[in-house]
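One chain follows as structure tokens, the form predicted on its own.
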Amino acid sequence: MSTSTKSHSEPAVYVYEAPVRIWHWTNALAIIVLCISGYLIGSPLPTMPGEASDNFLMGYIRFAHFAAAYIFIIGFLGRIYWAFVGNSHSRQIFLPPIFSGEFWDGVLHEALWYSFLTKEPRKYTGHNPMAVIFMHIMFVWGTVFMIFTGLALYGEGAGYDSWQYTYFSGWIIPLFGQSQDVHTFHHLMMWVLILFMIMHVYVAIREDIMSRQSLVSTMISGWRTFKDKRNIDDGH
């Protein structure tokens, strides 16, 4: 792990490489577009005034949803690739060390810290253990669920001879029972991801302020800095 010191009191560690940072912000934008357009698809706008042929608003909304979905999918596949070729921090959320007692001790400590039941935070160069487990369960597997169900729904419109129907619709829709059930769970998972994003933003800003280590700026510059040197953990 490469570590440099910007000053005598503020060590800095290069954590997030450029591909991870680009993916993070592109992915965030894609998710925002997906959530807004997905909500409107599930709860369409009232009838537009004038002739139906003069309005294509829902068509544009669906196009935005599908375009953002493919950006989301391609970005996720690229992120999986970078987990294998990037630094150790790039694979944390994909391969949590669930058989490590130290890892679960860190999860417990972070739960106490977020609950305001302990006064001293631990510092990690990468994600803290609780962030790793939450991002693995809610984001990684939530993303897989949304991609699979989304492509299954898209395959219905694309037709029986489409690759989306062949590889996704043909088995996912019968697995859930019917198309409407897939729509329902796809929509519900959207709200789960929205709640996750709210928690993610809150915790990032909270830790930036309270734990005396950078989080938000780290995903911009790639460097994690610490306002003091106490209890710094390498995150493994």
The other form holds:
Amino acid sequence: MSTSTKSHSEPAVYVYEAPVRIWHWTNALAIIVLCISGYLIGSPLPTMPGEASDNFLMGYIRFAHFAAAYIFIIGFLGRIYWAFVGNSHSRQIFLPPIFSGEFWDGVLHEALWYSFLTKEPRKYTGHNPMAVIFMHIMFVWGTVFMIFTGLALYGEGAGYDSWQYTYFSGWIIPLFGQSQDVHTFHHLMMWVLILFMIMHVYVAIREDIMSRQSLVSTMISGWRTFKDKRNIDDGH
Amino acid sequence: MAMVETFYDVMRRQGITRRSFLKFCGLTAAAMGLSPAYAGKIAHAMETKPRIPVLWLHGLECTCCSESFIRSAHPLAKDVILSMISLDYDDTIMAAAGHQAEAIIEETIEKYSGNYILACEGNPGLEQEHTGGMSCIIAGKPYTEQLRHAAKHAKAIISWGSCASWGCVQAASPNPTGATPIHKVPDLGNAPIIKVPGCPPIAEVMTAVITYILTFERLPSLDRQGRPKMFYSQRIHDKCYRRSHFDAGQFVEKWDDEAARKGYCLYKMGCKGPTTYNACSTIRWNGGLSFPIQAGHPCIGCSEDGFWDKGGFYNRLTSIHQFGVEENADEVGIAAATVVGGAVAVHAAVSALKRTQSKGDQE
Ligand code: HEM
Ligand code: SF4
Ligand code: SF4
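Please give the other form, namely the form predicted in complex with the partner chain, since only the form predicted on its own has been shown so far.
Full complex below, order starting with the chain above.
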């Protein structure tokens, strides 16, 4: 399949299965819609002229937020399911091997590599250990946080007898203190996810150029290709 | 005369006509969201069941809950409401004073032990228990003692208003007196606590709670935070008459703009309606006359826990104090994104430089 890749010099490895790739890109799109619509919920656009009955701008923005939210939620649930049935790479971001010395050695190596203190990057089939840490803490838990707080806010509008209220708003709102606090933390976590995205996009492009394996194309085709012939030295 | 005294007896004695009594029953049924048929049931309960004694104690508070009662614009309903609460002990509106007044408390507690409702307006300052300082002394003793004593014999406690329910302004950071909402006061006995928050709560809501207990002989069903569901299960925003302007994206941007005159949504002026559980937008105030948003002012969230410490009443986004300076989520986020974005740019530049260098080395 990928034998035609130009930098190919040793067998390419199939890393990201189709469900993971589809999820990655729909999720990226959903998050962008969520961030833009969410920001506009917090700080709405200038007032619309005309009669109230002729306009529904805020309604559409909120609809976009909620529609993207459900894609985001269902996608994440599907992704968790795939972590059970998919290949070993599909579990990486959920289960960082924090008790493995090798793993922390890898983290240290990445820290040195990003501080320009080591000349050569290591070669990985999956994510590098540093990436796993950031993805696990900022992205996975950030996502869980957004889903829980988001559904709690949604339940407030959906009402007392909705499942969102019963399973989310009912205990999450008192946990934070009150509704306003849930809004504030939901809003703050958006910025955490934006920070993650800035770093994620930068690092993916940088590694694509500077490391010894493919990255961006891997998330499109699923195949990891390598730029040199030496062994994979990611410790696996 | 061994006849039991009913609420109706008391009202008639105070000169309230049967007509206004029935009107009150109808209004209360409507406020509780019951069908008109219940007005009769309420009237029947008021006429036949022994009235519930109410002990009304005041701690650290501003008396706005009492004011809310006596300012009810409906002149007839007002008298009914007053006669329901001023029955036994309420140091603001009772006739007795001094030792006489204190004797009434003891008498009620003894006579109705386990049967009276303790209505708490305000809260105790617990800091004095640690520092020996003095605040809120009633008849020579700290209010906390009076509260504990009365609470232990009560059938139920009603936390009137945001002071008793949440702490309110006297509990605002740094809370020097240690003002503590009733449900967090230690050693208070086991009486169930009903929170009726608001600064003040709506008069109709207050009487409806007592009427409900009388009519149905049980406490109203409460949400997880202890508020009666029938009045606190929806946000101001859910029933606000300006909601169509919110959905349309039509907002007041400045106090004196055209949108303000047209009655557009007050979201951008800091309206807390979307995060506030209360009945203002349905029952309204002063006998259904108006409520803050109708008067052109955003909701300040007065019935919510901590509303006094969440930054400006006129800001949409909450101030976050944890960072030393007052900022909202967007200000914090944009600052962080700028730092990270800048770091990324520098890192990219250095990376590019190193790469050209190492390429040069390889050649
Ligand atoms: C990447 C994920 C998400 C981001 C970045 C995001 C962002 C935001 C932001 C910034 C706000 C405005 C908060 C405020 O200041 O009031 C908001 C509101 C809200 N979000 Fe999200 N959100 C996300 C996921 C979700 C999810 C999964 C749900 C679940 C249904 C959700 C439901 C809501 C609701 C109900 C509101 C309140 C809308 C309103 O007040 O009218 N969000 N979101
Ligand atoms: S004025 Fe306040 S409560 Fe009413 S629709 Fe606007 S934001 Fe909601
Ligand atoms: S509109 Fe809001 S601030 Fe005003 S009384 Fe009602 S809950 Fe309190």
